[in-house]
Structure formats: C-alpha cells, structure tokens
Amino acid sequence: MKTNLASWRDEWGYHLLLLIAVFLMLWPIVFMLSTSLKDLNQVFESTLNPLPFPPTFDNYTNVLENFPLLTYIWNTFYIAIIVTLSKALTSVLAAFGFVYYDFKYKETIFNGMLLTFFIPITVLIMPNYLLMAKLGLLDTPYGVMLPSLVDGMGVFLMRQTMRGIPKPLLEAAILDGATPWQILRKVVLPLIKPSVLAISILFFINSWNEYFWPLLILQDKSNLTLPLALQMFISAEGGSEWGVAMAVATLTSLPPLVLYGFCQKFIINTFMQAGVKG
C-alpha cells in the first residue's frame, strides 16, 4: 500500500512538472493571441490577463489596411517553399546514396557531414555573405535561399529512416530489373513518405521563421520577409502599439503553427526512428 502511494505521489509530481513546463511554453502564445484582441487601454491595464473584455478585431483591421501583409507573406512563402523542396530533395537523394551504394570513404564523408552540425552559424555568416556579394545576390531572395539549399540533419534523418527498409524488398526489385531510380521512386519513397513530409514541415517552419540571415541580405522593403517586416513595423510604431504588433505576430506565426499541428505525428515518428536505428 505504501509503495503504491509513493508511486502515485511520484507520478503526480512528474505530471505537475510537465504541466508547469507546458504552461511556460504556451504562455507566450496565449499572451500574443490575447494582446492582439485587446485595445490599447486593456493592454496596459490588464497586461497579464489572458481574457480580453471585450475582444476587439480593430488591431487586425488596422494591420490588413495599413500593412502590405500579402506582399510579405508571398516573399516569405516563396523563399520557404524553394528552400524546403531543395532540402527535401537533396536529403532523400543523398540518404539513398549513403544507404544503398558502396563507395570509397562513404562513412568518412557521412561523418564529415555530421560534423557540420557542430559548426556555429556565426562562423559561416561572413564567408556566406562575401560569396553572395561576389555573386551579386545581395538584396534578392536568391541570396537568402542559396546557403540553405542543403541540410545535413535532413540527410541524417532520411538515412536513418531508409535503413529500416527490409533489404529483401530491395533485392527483389533488383532481381526484377528495376533501375536505382525506379527503386527510389516506386519502392523507397512510398515507404518513407511520412518521414519526408515531417522533415519538409520542419524545413518550412525553420525557413519561415528565419530572421538573422535575411536581415543581412535584404534591404529593400518590398523584398522583406515576415519576421523582418514585423520588426520594422514594431520599430516604426515606437514599440507602443502592442495590440497591433501582436496581431502582426499572430498572422506571421499562424501558418507554421497550423502546419505543425496537422503534421506533428509524422514529425515525432521521424525523430523516434532516427533515435532507434543505429
């Protein structure tokens, strides 16, 4: 009886810690949504109150009327979708080569690619910036895209997923005379489709939220992405229009939040597969 009681207490203790952690992580989102539905008086009178009384949509109306939101959404979406497609394609092709081909120094090359995870992003900023300047890609979306077209983490996750495909299945396809391209397209891709979708969503969210690198590359206001436009808007308002700023932030974060909400199962499964297969 005492053992069961102690176990029950420990279990509730862990659940309480998890609930506190969840609250701390969700509170900024709740604050953002709540503030976006408050007028200026409510913002300063009841900053920590998550329930606006009464809620107002004037902040969203103000944003949609005075802020070229569709232009910034298109700029961000265009960069994010190109980067996502390129990363997903290169990750699948590279992982297929690492898993199903034997070539000299294969493991050395793969381990060298893994080492790129440990290189701080600040080390890469200067050479990448100078390269974009040499290529004449400053203040263009292509200067933002080019250094982000390949992702080592994507290659690693796809390799781990492909290693779980039974080898007899592939050997049967080879005996039937299938080419490597046919094996990849008709055998491998249908089996790893959820994982490809999962890493694509992660790539899209990371690209959508990217701030520092576009800040260095983009200068013209018509080329800005949503995170940069949000910062510009807040600075222009002097940091006082919290409700309007939170309305912009809500509209900016809504697409990646919705995508993650629908695809979180695939994302979690992908990381679990990467952790289980050695």
The other form holds:
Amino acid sequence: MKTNLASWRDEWGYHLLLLIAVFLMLWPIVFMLSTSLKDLNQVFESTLNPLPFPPTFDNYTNVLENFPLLTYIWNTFYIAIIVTLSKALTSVLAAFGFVYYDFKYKETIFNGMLLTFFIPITVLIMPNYLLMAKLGLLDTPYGVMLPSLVDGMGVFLMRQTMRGIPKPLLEAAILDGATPWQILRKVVLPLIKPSVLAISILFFINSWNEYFWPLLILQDKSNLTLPLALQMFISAEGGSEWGVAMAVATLTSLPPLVLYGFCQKFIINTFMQAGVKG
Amino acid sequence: MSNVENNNEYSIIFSGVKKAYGKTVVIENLNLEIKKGERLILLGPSGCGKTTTLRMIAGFEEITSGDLFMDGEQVNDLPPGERNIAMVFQSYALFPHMTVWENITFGLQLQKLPKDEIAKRAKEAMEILHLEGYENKKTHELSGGQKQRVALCRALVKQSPYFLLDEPLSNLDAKLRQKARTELVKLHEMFKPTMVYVTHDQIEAMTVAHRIAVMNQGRIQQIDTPYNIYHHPANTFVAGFIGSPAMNILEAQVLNKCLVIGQSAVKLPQSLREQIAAREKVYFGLRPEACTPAFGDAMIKGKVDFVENTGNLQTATLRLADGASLYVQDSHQDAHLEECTGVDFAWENVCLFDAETGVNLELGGK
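Got the form predicted on its own; any chance of the form predicted together with its partner chain too?
Starting with the chain above, the whole complex follows.
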C-alpha cells in the first residue's frame, strides 16, 4: 500500500504541485486576456469566469482608435533597444577582459562588480534621481536609459560563457597573429552568439517591462512608456475602464512573450551554463 | 653566449632558463639546443615540464629568468603572434564555427596574403594530407583522424620554420596513431622545419625523433638519439622510463671479483674488475630482451612467477632469491618459459649505475 502511495506521489503528486504552481502563475495572464475580451457589463458580472461570452474586440478597436499606442510603443522600444545594445556590448567587452587578460586586482574588481547585485534598488534610486536632475535629464528617455547602460549580471553571465571556450582555440588564434579585437570578433563572438542573444532578449524584456524608474523620470504624456501609459486606465483617469486597460496590457506584454517564445532554448542554456560552470 | 647566438646550426636555444609559478619552480635551469630542421622530442611523465618547455617556445609561458633564442635572436619578450610558429594542439583547437577551409586559411587571411596565394597554399597542403573534398565540412562532421589532419594542415600552410606539436596523436586510436606517425615524419622530410614534439608515448618518441630529450621534474635527464637513449641510458630514470617492459634494474653487491645479484654471484669480467673494485654496491641494468632464459645452471637464478604471451613474444616474471623481480622476454614461441630456472646474459648488454646518484657508469655496455 505504501509503495503504491509512493509511486502515486512520484508519478502524479509532483506533477500536481507543478500544475498548481503553473496555474497560479498563469492566472493573471488568463485574467488579463479574458477581461480584454469582455465588455464592461461582463467584467463586473462574471469577474472570475475566464471565458468571455460572447467575446468582443471592442476594447482593442477602442485602444487602437483613441489611444496613441504607436507613440508609446516607440518610446518604450527606443529606450529598450538602446539599453539592450549597450548592456550587451559592455557585458561582452568586460567579460572578455576578465577572462582573457591578467591584470592587477582583477578578482577584486570582479567581486566588487558582483557585489552590486546585492544593493537594493531603493538605495540607488535617490542618488540616481538627483544625478539625472543635475544632468538635466528628467523627463527625457536618456534619464531612463543612463543608469541602466551597464549590467553586472550580464558581465557575470558572459564571463561564465566565455570561460567555457577551450583555451587552445584562443592560443591558436594568437599564434596566427590575431589581435585581441580579431579574437573577440572572429573566434569568441561566433562561439557565444546564442548566449549573447539570450541575455540581450532578457535585457530587452526587462527594460520593456520596467515601471518604477521611468515613473520617476518621465512626466510628459508624450514621453511615457507602455507600462506607464497602462497606468492611466487604472488610476485617476478612468478607474472603470478595465476592459480597455487589459487590452493595452495584452498588447504591451505581447512583444516580450513572442521574443521569449522564440529564444527560450538559448535563454535556458545560458543560465544552465552559468549554473554548471560557475 | 654571443658565439651561441650566432651559431646557425642551432635554431632554438634555451640558455639557463627557469620557469616558476609563484614559488613553485617547474623548470630549474634548462639548457637545450635544438638544431635547425631536426625533429626533437620532449619525452617524460606527466608534470615533468615538457609542455611548459614547448609553451615557452610558443610564447604562451613567460620565462622567469634565463634566455630563449630563436635563430640567434633573443625572444623572451616577443609576443607569440610574432614568432612565426606553427603549432598543433593536443585537442586540435579547430574553430567549431568555421569550415575546414576557413580553419586552414584563417592564419593566412589574418596575414593579409593575396587571395590566390592563400588558395594555392591551402590546396597544396590539403592535397598532401588527403583532405580534398572536405573544404566545406564543419569540424564536427569530421572523424578524429580527419580533425588531426586538418590541424596539421592548418599548421603546414603557414610554412613556418618552427613546428610545435603538443601530444598531437594522443586522441587517436592505436592503428591510426601508427599511420599518423609515419605521415608526420614524411611531412617533416618534405619541408624540414625545426620540429619540437611533446609526447609521453615512448614508441612515438623512438619512431619520430632525430633526438629525444627525456625530462623529469623539470630537468633534462638525457638528450640523445633514440638508439643511444635506449642502449646507453644516462641514468636509472631514463633506463626505467624507456622500454616496455622497462629495463631490469637490480641492486648488486660487489664482492670478491663478483657481483651478487639476488643472491646469485656472477663473476665480473677482467675489464670491469678494477673499475668496480672500489665500490660496495652498484645498480645492475639489463633489458628484458637481453636476458636469455636458462634451463639448468643460470648466471642469475630465480623462479618463474608467471608468463605472459603477447603472440610474438613471451614475457616471464622471475622472482629472485632476495625477492626482487626480473623480466625476461623471449621471442621463441616453443620455449617453455615457465620451466626456466634463471637467466644468462652477455656483459656487453649490461648497464651499471652508481648506487647513489643512479648515473650510468658506462662500463658494462661499452
């Protein structure tokens, strides 16, 4: 009897637990999707029923017609793409230095950089905000970008990936007279391309979804990013526009979701490498 | 030193080179002269410093003190890319994201050679190494033997005067290794670069080398031709390292014109008596194949522990009266080695070593 119970637990028990966890995580997304397809009456009559009946696309037409969605998409994209490119570039260059060069205090500098992971964002917000104010970058996209042009986690992940490249490959290139730049471009980068792509996507998604920092910096409506624009439907401006808000939310979360879907394999591999070899 | 620098016969010269990692000294005082166009093999057990020596030539390891000359020029601080060296790595180090052709021409393209010159060199080298038709294959599509040839090919197209090989055959199976060995020697005969080859495989060393440098604990124990290394080992380390099974090295007491080996007294020939008389003890070295199995009265008596038959050879392990063991090798398949009662030998096959330093006294064999 016991063994039966144990085997049931092994076969179904863990799956059941995982299913519950998946449900809990997916529920808000299901809720968002279904609400975006309901009209206002349905939203209040059957709040927890995930099936909109009949489904309506009015919210989406409403958003696309009356809402400067393209401006917000562009604002968000502009910031996300520059932050992503900058973080990817600096991560690869810094990791290359940490892996292939020997210099004084290398480990200390690297450990110092790791320490930055553990500084809570709330501690950084004040000084960063004051700095942006002094630089006159408040209410500009540059004020949003500047503090996030470099990423310690990115350097760490790239370093782990580069350490996985066998040393003789680089020595062979060195013997052939390759300069460090040629080694990076012709040997290292092609080999770590999947990982660079993976962290770039993570950087992009993170920047796309960022809420708190842009909220502090951006004020003018025409400068807002998508997560901030979303806020307009839920707070002061129209507390009851749930359907429209959810339609905007769905549209906002689409690009990161699609990106992740395409590149899931690379992303998981990159973290596995960091875990196994770190 | 200046006359050494100008000596054209030597193309790579280590002069009092020391290599240390922090406080750990890996190579103490290396003096080695490698002749132009020769095949020099660095042979030794793991951790003996042979790979470090090779990597110092390549420029991958800094020299702690002393001087390294290449073609008369001191190169201690010359970066690897400027030493004009071709190298074959143990793991082949082929770029996995490139095709065979791209791998082979990578170095030439970096040198910015004209396109037709690159194509000519690459085609020639690929023809010599039978790699035609593989140009567009990725390296993961190749077998071990093919990868090894691509690595050789990549080194060959550089037409460099120095050819360094770091255990290039150790990832191949026995049969391929033999074939690759022959090809390697032929290739060297064609272009005659100065070849420095690291291995721990003594068969490879014996068959490929003009000269072998046997290393142990960061020191060169002996540097000589394969013949001399085998027949006149400089000390007990070399004697014990070369040959399979290795040379029998037995403790021998000197007593009244006799050597006592495992409680068997063997009369010393006239020529040796005076030279050894002053000593109490020596090491007696005899190759297993120089032992003639005796059935009846034997010079060194012993009992057979067991016999191994490898098809063309029989190897018997004899237990001597003092417990030491002695290997005997015999090519006569009809000999019943298990019945043998000891061994006979000829004095010209014997090496005698100093009991304290292990140095060959060069008395027995010469």
